[in-house]
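In C-alpha cells, the next block holds one chain alone, the form predicted on its own.
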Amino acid sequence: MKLIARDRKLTFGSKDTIALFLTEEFKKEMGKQVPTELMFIREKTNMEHFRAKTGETLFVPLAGSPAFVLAGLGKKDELTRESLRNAGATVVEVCRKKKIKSISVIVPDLEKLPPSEAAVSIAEGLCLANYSFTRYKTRGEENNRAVEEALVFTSSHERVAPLLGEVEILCANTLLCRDLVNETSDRSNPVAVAQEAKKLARLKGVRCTVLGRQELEKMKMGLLSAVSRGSGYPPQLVVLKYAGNPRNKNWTAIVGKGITFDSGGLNLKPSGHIEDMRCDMAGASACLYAIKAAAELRLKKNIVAVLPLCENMLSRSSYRPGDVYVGYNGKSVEIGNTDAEGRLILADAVAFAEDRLKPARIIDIATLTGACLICFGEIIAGLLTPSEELAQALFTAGEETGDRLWRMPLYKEYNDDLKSDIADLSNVSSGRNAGTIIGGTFIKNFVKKTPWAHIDIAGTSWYSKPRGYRPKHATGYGVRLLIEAIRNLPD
C-alpha cells in the first residue's frame, strides 16, 4: 500500500472514499472530531445506531458525495496506539470487501496521542491488515483485493511524510515475512530460504555468507548437523551482515530458529499438531526481513543475522533419543526428545555468533515451546534474559510496536532440570514443568559472556484466527520489534 501524507486542507470528489475515526463521545464533540468541510455527513446520515465502539464500522455511500467509512475508536480516555492500529485494520477490511482501491484517511486530533503518533499507528494498521495469502487459490476471494493507496490527512503532514515512508518499509517487510512462513515447506526448505537470503546482498551495506553441510561439520556444529540428519535437504547456516554504521565496531546479532518443517523426528508429532509445522522457521524469517528493513531504512546500526536452517524429519539416518552430540562450544548433549530440536540448532548458532562474530549483544527469536503458548496464548511472546538493558529495550519496543512480550525468570536452579547421566546436558527436563524457561535455560548454557536475550514466539508468530491487523496463520511477528529495539539500543 502506498501511503501519502496530506495536510488538512480537504478537497474531495464524489467518487472518493473517506475514512473517519470517531470516539464514543463523537455525538457531543462532532465539531472537534469531524473537519468542518465534512460536517455535511451529519445532516445526510442517520448515525443513531452507530456507537463508535472499538471495532465498530459503518459504510455510508452518499449520492453525489464521497462515500464514508466510519470507524469506532471506543472511549477517548482508553485510546492507545494499538487500538488505532486495529481501527485502521477495520477500515481496510471494509474497503477490500467493497473493492475500493484508494482511501482518504482523516487522522483525528486526539488528546492522548500526538498527531504524528496517531497517523503512524493508523497507517500501520492499514498496511498490516491489507494482506492475504492466496498464492495457491485459482480464484481469489472477493475480499482479497488489496487497497492500493491511502492519502493520510493530518495536521502535521510535513513531519508525518517521512514517518509514513518508514511505515511502508517496515510493514512491507512484515508482509514478506508472513509470505515466507505461510509458504509450503516444499518451497521454503533450507536451501530455498538460504537463496532468499542471498538476494539481500544486492542491498547497500548487506553481505551474505551461506555455510553448507561440509563447512558445518568441519566447524563441529554437531547439534545443527544432528537435527538435519533425517532430511533430504542439507543444513544451511546463513550469516547476513548489514553495516549501517561502518565506523562503529559494535554489532547486534539476531539469531532466528529456522526449522523449515518440524515433524518432531522420531518423537513424531501427532495429528492436530503437525499440520502447521511449516511455521517453525518464523524466527529465521523475522531476522531475514529485519535485515532487509534495516537496509532499506538505512538504519545507522550494525546488525548481523545468523539463521540456522534445517528440517527435522524421519529416516533411517535420523538422530535418536539417547544419542549424544557435541555442540560448537564443546558441550555434549544427550537427546531426551527429538522434538526439542529448536534449542539444539540455536545453541550452535548463538555459540558460533559469540565466538566468530563477537557482537555486543545477541537476541535470538524462535518458535521454541508449546509451553509458551499455554502460558501466554497468542497475544504475548516470552522473554528470557539476564540483561536488564536488553529486557528494557525489548519490552519498550514491544509496547511501541504491538509485538508485545513479557519477561520470565532465568534462575540458576533451573539448570538442575537439564542434568544428564551421560552428557553435560540433556535437551529436555525429566518433567513437564517450566517448559519455556527450561528451553531458554538450555540456550543460555551456550552463551559465555555476551549480553543475550531469548524471545519465544511459539504463540505470537502463528494465529489460529484473525486478530485485529494480524491475519490467521503467519503474523510476521518480530520484524518491527527487532528494528525498534535495535534502533534504540546504544552503539
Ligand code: BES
Given for the second form:
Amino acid sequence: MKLIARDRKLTFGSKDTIALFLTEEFKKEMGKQVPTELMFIREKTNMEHFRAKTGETLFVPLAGSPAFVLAGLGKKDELTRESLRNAGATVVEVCRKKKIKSISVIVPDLEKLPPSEAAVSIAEGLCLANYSFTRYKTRGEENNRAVEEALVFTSSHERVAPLLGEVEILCANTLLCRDLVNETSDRSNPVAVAQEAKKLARLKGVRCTVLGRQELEKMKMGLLSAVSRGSGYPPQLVVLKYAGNPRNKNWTAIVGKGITFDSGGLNLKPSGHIEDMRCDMAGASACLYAIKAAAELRLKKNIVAVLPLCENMLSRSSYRPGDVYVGYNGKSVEIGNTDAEGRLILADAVAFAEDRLKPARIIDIATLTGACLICFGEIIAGLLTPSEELAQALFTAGEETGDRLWRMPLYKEYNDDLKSDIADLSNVSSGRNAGTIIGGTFIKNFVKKTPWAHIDIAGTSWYSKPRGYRPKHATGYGVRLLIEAIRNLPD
Ligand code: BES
Ligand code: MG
Ligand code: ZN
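Following the display of the form predicted on its own, present the structure of the form predicted together with the ligand.
Now the complete complex, all chains and molecules, led by this one.
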C-alpha cells in the first residue's frame, strides 16, 4: 500500500472515503476535541449506536459528500501503539469489503501519543492488515481486494512523510516474508529460498553466497548435513550480507531456522501436527526480508543473515534416532529424536557464524519448540539470552513494534538434561519439561563467547486464526522486530 502524507488543512472531494478514529469519550468531547468532519456527519447521521468501542466500525455513505469510516479506539486511557495498529486494521477490513481503493485517514489528536507516533502506528496497521494469500484461488477473492493507497492527514505532514516511507518499506517486507512462508513447501523448498536470497544481491550493499551439499560436507557442517539426508533437496547455507556502515567493522549476525518442511523425520509427526509444517522456515524468511528492508532503508548498520535451509524428511537415507553426528565446532551429538532438528541446523549455523564472520553479536530466530506455544500461546515469542544488552534491546523493540517477546532463563543446570551416554550431547532431554529452555540451552553449547540471543517464534510466526492486523497463517513476525532491535543496538 502506498502511503502519502497530507496536510490536515486540505479539504476533501465528494468521492473520497475518509477514516476517522474516535475514542469512547468522543460524545462528551463534541465541539472541542473531535475533528470538524465529525460535527458534519453528526448532523446527517444517527450516531446513537456507535460507541467507539475497540474494534467497532461504522460505514457512513452520504449523498453528495465523502463517505466515512468511523473506527473505535476504545477508552482514551488505554490507548497504545498496538491498539492504533489494530484500529487501522479494522478500517482496511471495511475498505476491502467495499472495494475502496484509496482511503483518506485523519490522524486523531491524542493525549497519550505524539501525532507522528499515532500516524506511524495507524499506517502500520493499515499496511499490515492489507494482505491475503490468494495465489491458488482460481476465482480470485473479488470481495477482498487490496487497498492501493492511504492519504495520511496530519498537522505535521513534513515530519511524518519520511516516517511513512519507512513504514511502507518495513511493512511491504513483512508481507513478502508472509508470502514466502505461506507458499507451499513444494515451491518454498531449500533451493528456491536460496534463489530468493540471491536475488537480493542486486540491492546496494548486499552480497549473497550460497553453500551447497559438498561445500557443507567439506566444512564439516555435520548436523545440517545429517538433517537434510532424507530430503530430495540438497541443504543450502545462505550467507547474505548487507554492509550499511562500511567504515565500521562490527556486524550483527541474524541466524534463521530454515526447515522448509518439518515432517519430524523418522520420528514422524502425527496428523494434527504435520499439516502446517511449511511454517518451519519462518525464522529464515524473517531474516531474509530484514536484510532486504535494511538495504531499502539504507540503514547505517552491518548485518549478515545466515540461513541454514533444508527439509526434514523420511527416506532410507534419513538420519536415525541413535545416530551420532559431529557439528561444525567439533562437538558430537546423539540424535534422541529426529523431530528436534531445528536446534541441530542452528547449532551448525551459529558456530559457523561465530567462527567465520566474527560478528559482534548473534541473534537466532526459529520456530523451535511446540513447548513455546504451550507456554506463551501465539501472542508472544520466547527470548533466551545470557546478554543483558541483547535482552534489553530485543524486549524494547518488541514493545515498540508489537512483535513482542518475553525472556526465559538459561541456568546452567538445564545442561544436565542434555547428557548423552555415547556422545558429547543429546539433541533432546528425556522428558517433556521446560522444552523451550532445553532447546535454547542446546544451541548455547555451540556459541563460544559472542553475545547471543535466541528467539523462539513457534507460536507467533503462524496464527491459527486472524488477530488484529495479523492474518491467519504466516504473520511475518520478526522482520520489524529485528530492524528495530538492530537500530537501537550500538554499531
Ligand atoms: N518445528 C517444530 C516446532 C514447532 C511446533 C513449530 C509447532 C511450530 C509449531 C520443531 O522442529 C519440533 O518438532 N520440535 C519438537 C521438539 C521435541 C522433539 C523435543 C517439539 O516441539 O515437539
Ligand atoms: Mg521438528
Ligand atoms: Zn522444526
